[in-house]
Structures are given as C-alpha cells and as structure tokens.
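Listed next as structure tokens is one chain, alone, in the form predicted alone.
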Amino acid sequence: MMTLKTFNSDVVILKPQRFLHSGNFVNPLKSPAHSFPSTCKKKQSISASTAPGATGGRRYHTAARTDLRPCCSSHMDAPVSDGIKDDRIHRITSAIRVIPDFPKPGILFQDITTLLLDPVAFKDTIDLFVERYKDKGITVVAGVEARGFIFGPPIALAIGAKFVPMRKPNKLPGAVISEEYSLEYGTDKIEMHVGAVEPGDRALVIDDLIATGGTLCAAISLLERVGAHVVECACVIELPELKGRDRLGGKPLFVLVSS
C-alpha cells in the first residue's frame, strides 16, 4: 500500500493565524469571539474586480475574510465565467451559507445544503461543470465521499461518463483498491472498487470543497495507480488560505467559488 505524503489534512498552521480544518469547515483559533455572529445568514452582495487573481481567474473581493467570492478559475486555464456565466456564479455564491460555531464553537462551516435547496443555483453549478468537461473526453467521474456523490453523478450522466465513488474504508463491498495518506497524528485512506477504473480512462475528480488538498491528492494517486489519466480536479468551493491546490502535484484544479 502506498502512503501519499501530503500536507496535513487535519491541522494547518498559518502565520499569523492558526486554522483547524475538518471537512467543510475551518476554525480560526485565534479569532476574537465577536467575529462569529450568533445567527446564520447567506452571503451578502459582492462587488466585482476586473483584475485577475492569484489563480489566474477573475476574482471578486469583499471586506470580510470569511465571505464567499465568485471565482470560476483553474490552476492552468483562463476563467470561463463571463457575461451570463458571471450571473450564474453569483447565484451559486449567494446560495451557499457559512454557519458559525458548527459543529463546535469557533468553526465556520461551508454549507452547500442551501445550494441544493435552490434548483436554479444547483442547476447552474452542474451546468458550469458540464460545459467545461463535455468536450474533454472524460470517461470516468470519480466522486470523493461524501459530497462528491452529490455533484459527480449528474455531471457524469450529462457528459456520457461512468461515475465511480471513492469511499472511506470499509464502505464498499467486494474487492477494493486503497490509497493511504498522511494526517498529523496518523493516516487515513480512500478506496474504490477493483476494475471500476481501467488503464487509459480519462478521469475527472469531483468534490464540493478543497481545503488542504490531502483527500484530492490521495484520489489522484489512486486513479493513477490503475493507469488512469487524471485530466482535472473540480470543486465548488476553495479555501485558498490553506493552499490545497499547491499540493496537487501540478494537476489542474477548477473551482467556482473562493472563500
């Protein structure tokens, strides 16, 4: 079994501020208590900036660090959001809420369930991914547990690709292949069925959010071990301060919203 030596996907230390990450939330441990409102609210209106951001795409800035910003950018490619597509990105951004103090005090949880409650914004999300990948020869969409299972299947159906779930240990019946990766205080791993992905398959890896990038790195490694070519990784949300895209081994990453 291979161990993927990635940046710690549990605890990340950034200067001058420390963050604790797990799943879809990030904890600014030294933030003052008053920075976390007691009630949940959707993101406020966002003003656009035409200057390209660090990822090469059009970036939109807000005063608060925790605000969601339309991004629609790739590690390698120019932005696809322009004109009517910008409107879709704004709808997606406004449909995602940040829940403070969940699941524990001091944590900001990026909640995509409100996006799923908005059929127009949910369809916008799927459509933007489909438009990007329909002509790239993708043969397999690999969805990372668990929210990759929400976005991956409709994308796969629309582009005529198979969908392969990449699951946590002991969740898949039958023979599986596993990829182990490092955490701060141990290891974790993801698994997929033997034979689900074949040599020569062109793979898209999909998840709802990228933070430190540990899970996506493991997914890439697992797919490449069976001979697949990973064309790109795609996420709805990116937490850029955690620099997950820098740990993908040069694989392109496409995201719609930057937090």
Second form
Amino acid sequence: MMTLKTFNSDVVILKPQRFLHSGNFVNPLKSPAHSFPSTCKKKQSISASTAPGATGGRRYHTAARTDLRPCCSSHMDAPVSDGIKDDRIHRITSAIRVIPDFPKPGILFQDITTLLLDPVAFKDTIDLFVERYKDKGITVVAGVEARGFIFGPPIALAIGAKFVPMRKPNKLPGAVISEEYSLEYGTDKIEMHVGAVEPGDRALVIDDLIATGGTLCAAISLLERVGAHVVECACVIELPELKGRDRLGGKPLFVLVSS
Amino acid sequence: MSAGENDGSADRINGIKSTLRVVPDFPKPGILFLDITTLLLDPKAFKDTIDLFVERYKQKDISVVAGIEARGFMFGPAIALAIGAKFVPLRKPKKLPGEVISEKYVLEYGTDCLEMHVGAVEPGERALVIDDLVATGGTLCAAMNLLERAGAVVVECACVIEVPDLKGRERLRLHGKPLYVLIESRFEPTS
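Having seen the form predicted alone, I'd like the form predicted in complex with the partner chain now, please.
Once more the chain from above appears, this time first in line as the rest of the complex follows.
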C-alpha cells in the first residue's frame, strides 16, 4: 500500500480506493517507488502491464495499477490557488471508486457514481471545469451519452452555453447527423441533432472518462462537420495508457484525475 | 400540482413551453414525441427550468435526487447540486458497475427494468425522482419502488412535462405519491 505523498501541488498519490460495499475482494496494488513527473503529460516510466486489453469500450484497462492521480493537466494557465485546488482534486479523486471485474473479469472499471454521492466533491468537479471555461467564449457544451449528460448540463448552465446531447443511434427524434467510430471489435455510432449547433459556435466536449479517445474523436467530428470550433475536450478521468489524448486530432484535453 | 399556480412563474413557464418541440411519428408512426433537447439549447429557459424545481425543493430537506436514464440525467444533477443533495442515477440493466438492485416494470408490450446501486441511498433519506416527462407513470413507479426498497422516503416525483391523457398522475396517486410538473401537454384533434 502506498502512503500519501505530495510531490508538488499537482500530483498526489493515493491509496487504492475505498468501496461502498463489502464482498469484492481487490488485490492490493503495488506501485513503483519512484517519483512521478509533475504533469500528466509526461510519459511515466513505470512497470505497469499495459496490456492491449481495452476491450470493446471506453474505460477499461488491465494495467496492474490503479493509482488515481490528480492531474489538472494542460499547458494552460496555472491554478489560481494551488492549495485550494489541491484539496478539491484530492476529494474528487477519493470519491471515485474502482470496480474490479466489470464488465468482465480482469477489467478495472472507474466508477464516478460515488463522486455524485458526495455533494461537495461533485460541486467541486463542476466548479473546476466552470472556472476553466467561463471566460473562453464557449457557446456549446456537448455531452456524450450517458455519463456526459451528468457533468455537461451543470457546466453549460453555469457558463451560459447551450447543452447538446450526443447520443447513441435512434435516441434523438428528428433529423440527425451521425458519426461512426471504431471499437476494438466492430464499430459504434453517435448522433447529434441537425440545427443544434451553428457555424462559428465555440464548443466544449464533455465526458466522464477518456480511454482510447474514439468516442471523443467522433464527437469532435460531428461538431466540426456543422462548422463549430471545438475549443477543448474535458473529462473527469483519463486512462493515459490508452493514449486517447493523442487521438483527438490535435485538440487539447483537460482532465482532473489520471488513472 | 403544476407550476404556474400563484407562484409568480408564469412568464418563465411560458418561455420554457415555447422552446419545446413536437416531433411527429417518432419513435413510430402516429406517436407525437415531445422533445426537450430544444429547451437545452436555450440557456435562459434551461436555467429557468432548473430554478423552478430548485425553488420548490430547496427547503424540503431532500437528501437524494434520483434521475432516470437518460433524460433525467440532464435535469437531476443540476437540481441536486443547487439543493446540496446526492445525485443517484437510475439506469437500464447492466450499465451500473458493482452491486445493484433491480425493479421490473410493464410496458405496452413486454417489460423493462431499472437498476440502482446498493448503498447509494440509505434508510430514512428523503428522495426526489426526476425525469423529463411522465406518460403512464410506469418508469416513475419503478423508480419509487427502488428507492423505497432501500428505505428512502420518496417526497415527490418531478418532471418537466406531463401527458395527462396517459394518467401517470393517477398511477402515482395510487402509489401514494404526488407529482409536480411544469407543463402539461394535451393533444387536441385537428379540426
């Protein structure tokens, strides 16, 4: 078990997460003893097994470690007050739980529903995004179904932007445009309403987690096809080993927690 | 109870109503689908929607807002954040990781199922159920059953829209719970 260590204001290493209920045995995870870089963008030299095991979907990784590292990663402006932001990130990170063997054995699922059960941590999550985007002229917040629907609307409301849901096929009534994207096996599709977004709109794409980046990439395409400018993608959690950050067509990514 | 009755909200309600659109023949011919996504495109109307719910519930000691997948997710979290409550997603089967409880309910043809995490809601909690629209009330009843099985007290169900002809309000009344909506949608025959 790792002890709590603070390397700098942006990186805190935490013990494996608490669980809401008993019954799921989790192997205590070994973490490497060396220090972590101060930003999440640098590649880490850890001996994690980066099995190409992102099976079928967005959030799975079979790496041997599940450290959740707070990471307001970006080349952009530094936090206004490192101390306050550090506390908020710490609380958010602690509120996320890892469910082993979901949806199948060997997969570690990052579950944000426990974050939603902590009103302070949930509010802090929204506040961190709002602080970043409120002065950036964002006119559209696009949220990816379904967990993007939980974070996107409060952000949109706070910054005075439209909220546009990006949905699985056949859910949106009326005229839609679709974008297909690859999964490990096969393809999937997301849709957006025709007319929801206009040329020149400045857009933010929100989801709870980025894994391979396939879904976010499809969302960016939909927005660009209607003439919007995608300013940034934002997620609560990143799985950096799945390299989604590199698959966003050059668009920047902002996350709060890196796993 | 509907909004607009002596609570100074008539202008906001009218604004909200004007943003809704009806999409004919969705999901199948003959159905008139009430689409709230156009409401979400109007920041003032969307904010007014949330404000109306928050004004109603902020003094009612609600500790849990349960939102029904997926459109309940668009309204529930903002309400929960404003009143300092937890947000609990109620989901279609197999979406929630970890241990869940399930409640089956009847559709026109066949059945469906709603799930909630074990441990998300504790006995004695006061809960609000949110969805975008109430039709027959089947989904809301399943939601209430889940919360009550976990020992919570459902204070009220709240939706943006009610389709009164489908008698969801009556169904909730039989369950013993009130329904609050902002807008009623009645379909008039064309002359």
